[in-house]
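Form predicted on its own, single chain, as structure tokens, below.
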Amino acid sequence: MVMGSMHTGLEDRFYNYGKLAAYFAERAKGGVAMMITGGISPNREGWLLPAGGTMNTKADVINHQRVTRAVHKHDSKIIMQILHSGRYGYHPFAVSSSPIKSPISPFKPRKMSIKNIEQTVKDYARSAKLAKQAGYDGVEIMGSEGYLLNQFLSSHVNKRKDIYGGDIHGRMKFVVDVVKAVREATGEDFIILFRLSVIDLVKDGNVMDEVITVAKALEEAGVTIMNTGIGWHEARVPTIVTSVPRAAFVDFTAEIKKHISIPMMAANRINMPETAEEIVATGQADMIQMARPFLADAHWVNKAKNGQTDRINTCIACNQACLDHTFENKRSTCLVNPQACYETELVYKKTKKPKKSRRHRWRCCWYVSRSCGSLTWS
């Protein structure tokens, strides 16, 4: 069981990395064997608002230690996602393959120049460098959800005619380079994730075909385990509310597992414990990458392990407090866990009862008599 990718709103100040450590322990108590942080900028270029969270010096490297000695104190792994915004990035700065302006930021990007690409991949690589050196187990490189990868990687963005654009091997270029970078950077013994777009749902999105060639160049490249994407945030396709059936879309994680050597993580409305055991013991993944269900139950797989399963706090899919939250730029919690991300100021205490004077108890048991018809007393 893995925890995906959330983006909560306290990864992006220093000043909340206190309350982001204790967001991941509660989570890591709860029996979670992986977790995976929400989106890291590589460079300023990379934000997903203005100052948003980066690791790309030594101060951030400072930072970030708080929670990962917070989640290794529990027995749990603790990945850095890497996340570029290119044109999703909500500031002046945004770049991307091509010059061409997204749906939900009012910012066009720039057109990123052989030298800034070059650049880019550099900064990947320091910035997994650097998580190493903050304790994490490995980094998740973002290539999903219409992020910069994911712009290069698809002719929806890519309109480019040099060695970066074109077919699909000219796409995929700068985002093998990337991997082989962190690879490089990292070691042999530092985990690395890749979340490949298995479907865009959006026009001149990648077919099957081109997701299978990029899937077996990332796993060549060094990436450990692949992980599931499902559309770009601008995509019309519902993958993540309450009217999508759960698992809706593991046959396309099903297919890319049939091409690839290295583990394949299922994700997208998994969240409750027969769902994601049909899907490992069919063959169809080998991992089960949950998020918001771990918002609404941070205790979601020590419950799930007892036989406690009529006790989880299922999440209902409703995205009111995390995704909107996050598109809006709040702190991201739960409707139905009003504790997640609050863990720190929200407390649940528990208190003894008072005890009751003997003439007290006397009293009760009367008008309890009394109700009852009858003042004898036995």
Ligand SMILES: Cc1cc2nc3c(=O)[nH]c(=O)nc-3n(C[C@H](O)[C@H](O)[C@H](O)COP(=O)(O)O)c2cc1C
Given for the second form:
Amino acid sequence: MVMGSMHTGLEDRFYNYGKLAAYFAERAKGGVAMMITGGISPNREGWLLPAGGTMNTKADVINHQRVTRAVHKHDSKIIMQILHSGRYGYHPFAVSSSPIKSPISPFKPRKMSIKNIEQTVKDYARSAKLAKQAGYDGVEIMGSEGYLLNQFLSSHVNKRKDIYGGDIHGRMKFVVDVVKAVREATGEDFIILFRLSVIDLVKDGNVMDEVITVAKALEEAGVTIMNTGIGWHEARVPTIVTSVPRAAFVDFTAEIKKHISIPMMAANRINMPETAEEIVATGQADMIQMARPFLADAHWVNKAKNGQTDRINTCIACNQACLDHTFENKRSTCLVNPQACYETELVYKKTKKPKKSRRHRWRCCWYVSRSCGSLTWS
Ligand SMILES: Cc1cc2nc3c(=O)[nH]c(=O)nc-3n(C[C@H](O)[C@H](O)[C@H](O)COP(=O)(O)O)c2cc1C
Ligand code: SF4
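If the structure you just shared is the form predicted on its own, then what does the corresponding form predicted together with this ligand look like?
Every chain and every other molecule in the complex is listed next, the one we just looked at coming first.
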């Protein structure tokens, strides 16, 4: 069981890393085998929002060490997601494969030059190396949901005519270069996950043959585990709300799995143990990632393991306190578990039952005797 990446808002300010550490530690205690942090950018251009969470200096390493230490105390693994927002960045430094504004950000991105692309590859590698120094067990390279790498992979945005555009081999060059550079910088003993967009759900999105070509190239470039991403943020097709049936997109994961030999992870709208079990048992995926269900219940895994499925606080896929908060630049939490991301602030304490005083007991006896007396008298 893997906890999927969720940018909670705590990543963006250094003074919140203690809270972030407590949030992950609670889920590690709850039995999750491996957790993926919310998206952390490799440079300024990749910020999600102004001065968003990055991993590119020694000071960042010190902040992130608080998180990795807290998780490792509970024998769980933690992966840092490297996310470059591209044209989804909510700031004036946004860049992309082509200068096409996204419908979800007011800022028109600048087209990346070849020099800029080569520098960004180096930024990814440096970020991964620093993540390793901070104690992370690996990194996840975010290549889906319409962020920068997805903006290169798909001709929905990539209209380039140079070596980074054209057919799928040109469009995937930047992405493959990033994975190769990250592997080279971090060595063999380091997990590299790649979140692959198995279906883009936008006009001119990649077809299945193209996605398979990318998956094979990424495996060869050094990816350890392939993760599933579904649809761009600007897609008009619902991908995670309550109306989407459980495990609705798992067939796409299963199709990719047939063509690669590294483990393949299923994601999106898997929230109960029976669904997860069926996917693995039928061989559609090797691993399960769940994101929001771990906001709703930090102890999901232990409850499932102990046959207490009925005690799981189920995520109802409403998005009201998690994703809606993210898009309003507020800290995420959960409608059915307000303690999520507030572990150090909303602390439930067991209160002792107050002892009854002697006077209280005498008073009770007096009332009883009086009412009994009045009953007898009447
Ligand atoms: C608050 C929130 C923030 C998210 N941030 C990220 C992110 O930074 N990177 C990422 O790859 N996915 C992110 N996601 C998407 C989740 O990883 C996941 O794909 C999505 O929630 C659907 O899976 P689920 O039904 O298991 O929650 C986020 C989701 C939520 C709810
Ligand atoms: S706010 Fe709603 S969708 Fe988000 S984790 Fe909680 S129950 Fe799930």
